[in-house]
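Quick heads-up: it's one chain on its own, the form predicted on its own, in structure tokens.
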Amino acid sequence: MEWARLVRTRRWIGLLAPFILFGFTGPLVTRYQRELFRNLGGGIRVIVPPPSVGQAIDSYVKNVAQIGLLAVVAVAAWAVAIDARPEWAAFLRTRTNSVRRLLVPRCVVSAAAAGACFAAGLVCAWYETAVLIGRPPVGAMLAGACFGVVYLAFVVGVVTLWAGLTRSAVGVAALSLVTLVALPLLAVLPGVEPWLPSTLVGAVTSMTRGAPWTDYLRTAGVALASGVGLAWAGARLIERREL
């Protein structure tokens, strides 16, 4: 049923069609990158590094992490925030026991569509990457994809834990938009860093430019595990919250 949702709405257009864009312009920005300075600086010269692999793949990360992850949370705060409207939650509340058994459904949705999508858009860079520029490292980029999944499923988590403290969905959007961007500033802490699992944004990137898919085995850990704690704080305040 919430597969369902999901594909009548329409809301994985909205969620899928930024991961796609921006898979097969970055790294054609990227290659083409000297010729669009040279005929929009107005007679200025840019100096810019020849482009490489590293580059491509870090343009279509850098803008997913913006735009596709305002989709993501969008998307995921719509369907967990089942108290955002009184009568359908009402509606749902009659007709189960347990709370959870609403939400788990949900929240696995989303963070397998916000998955799915990243992925779609990380196959659609690596082939525009390796059309222009070169192929990028089949190893690094399955890694990648894989800890890229992970994230996404800790940005769902956060957002459930705030569709516990909040009715409104677009409240939960907010704030959850708010503590995703607020995170990778803990990193100016010390030896905090390999812990955030922000840093699993970052991941395909470096591993393109020859760093091990090893190092980000701990933060996908933290970030597994967070996202699941997080989620189920969510349901349980979800749960215990009065219509």
Second form
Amino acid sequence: MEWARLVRTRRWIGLLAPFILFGFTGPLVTRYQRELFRNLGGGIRVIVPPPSVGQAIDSYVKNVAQIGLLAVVAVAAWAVAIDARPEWAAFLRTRTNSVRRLLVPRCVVSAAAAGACFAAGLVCAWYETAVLIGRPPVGAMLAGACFGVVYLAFVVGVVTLWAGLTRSAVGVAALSLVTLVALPLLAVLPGVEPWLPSTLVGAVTSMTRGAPWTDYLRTAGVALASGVGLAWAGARLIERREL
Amino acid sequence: MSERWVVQTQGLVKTYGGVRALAGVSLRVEAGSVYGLVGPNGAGKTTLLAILAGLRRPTAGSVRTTVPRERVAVMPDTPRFEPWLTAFEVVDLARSLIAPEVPKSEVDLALERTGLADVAGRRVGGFSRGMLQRLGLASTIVSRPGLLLLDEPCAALDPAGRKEVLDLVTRLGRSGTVLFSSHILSDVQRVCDTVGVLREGRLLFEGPIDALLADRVRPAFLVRLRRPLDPVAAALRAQPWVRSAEMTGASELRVEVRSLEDGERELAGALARAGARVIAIEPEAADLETVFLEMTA
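Can you switch from the form predicted on its own and show the form predicted together with the partner chain instead?
What follows is the whole complex; the chain from before opens it.
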């Protein structure tokens, strides 16, 4: 049913489109940014370093960390906000003793779809970069994709927690976005950054530049555990909420 | 006292902020009965059904039921479904969630019984309110519930649809127990054997409809006769056992008598002596609507 929700509502298009778009345009813009700046005119001289594999992948990641995240949050919010429409919520909640039974497939499918879209975009970015600039290391890309998927699972956990705290899907999406945008700000606190799930967003870029994948294992563990914990807490809150 | 009850509440109270929606409701629904919950808007019917369904918690009081929770089916007054699901998928989802052991063929049967067999493959996004109400009913009956809670099940249906649904409710009452709220009193009178009258969160009456009506029946007769009516009315008013004789229509008199027995014994003779050309005489029946209006006024 959750796959049907994605397919029949065409939400999969909205989810996939930004990842594919930035997968192609990120490396393309990186490759030709010197020419773009040269043609700006106006007597301004812009010094741009030669395009690199790391830059191209970073361009993809930075773009999807905004628009892609928005799409993931929206899709997940509309799936997990099961109390958004009381009549449908009454239908579902009087037919099962456990809200978790309703939420688990929604969370899993949302996270899986988001992860698949991120990976698909990364494949596009890899191909475009390989054609235009140079071949990114496959191992780093694979490991980076895995860390990205873990981060997106954490995102779905955040969305589910908000679904337990508020009913409307719009409210769930907005509050989740605020949380996810604010989360990286905690990195200014000394020693906090390696624990922040948002650090995983840049993992693929760092690894294409040579950082070892083991640097992100701890963060991935935290993201996975907190994502599951947040989703569980969200389910508990929904269960306890009256319709 | 018999233990054939399915639901029993004791002093049920529900408050929202400072507003008291239920103020100590104690009701008892017998197994195999069709229980009609009537009351004006804001009486607390929906809140009571939501508590019985487990969707809301009472502020005070208790609810006891002999039916396991998974065998309690609920239909809200305005059912809404995911618009991208087909009617078959909605009913099948209900079946798979609550009673996966029930064969899929029951889904077709439920759709057929609610008159939706022809649109089983259509997405519900384009359904009318009446069709959604039928679909809600189909998705509640597919799991063969032991207790069916229906909130205004006929509210959006045309007369033909209402008749079908009421017939279905009557049939369901034979195999399980049905509790339904309605403001269409004729529907309640038609299918319910027990009625609960709710006003401002209080249960004013609970019991068989016949008992409710019998308690409030007035000793009066409706007499249809040919004109002129005035001399007949005057002759009747002169009788010591007649309390009043009023024209209620162009050819109808309402004769209120001291007792039904007096009327049964004396009325026909008095009419004959007055030279009345009588078409019909019948005792005035108390209807639920009149009683309801009296009770909730």
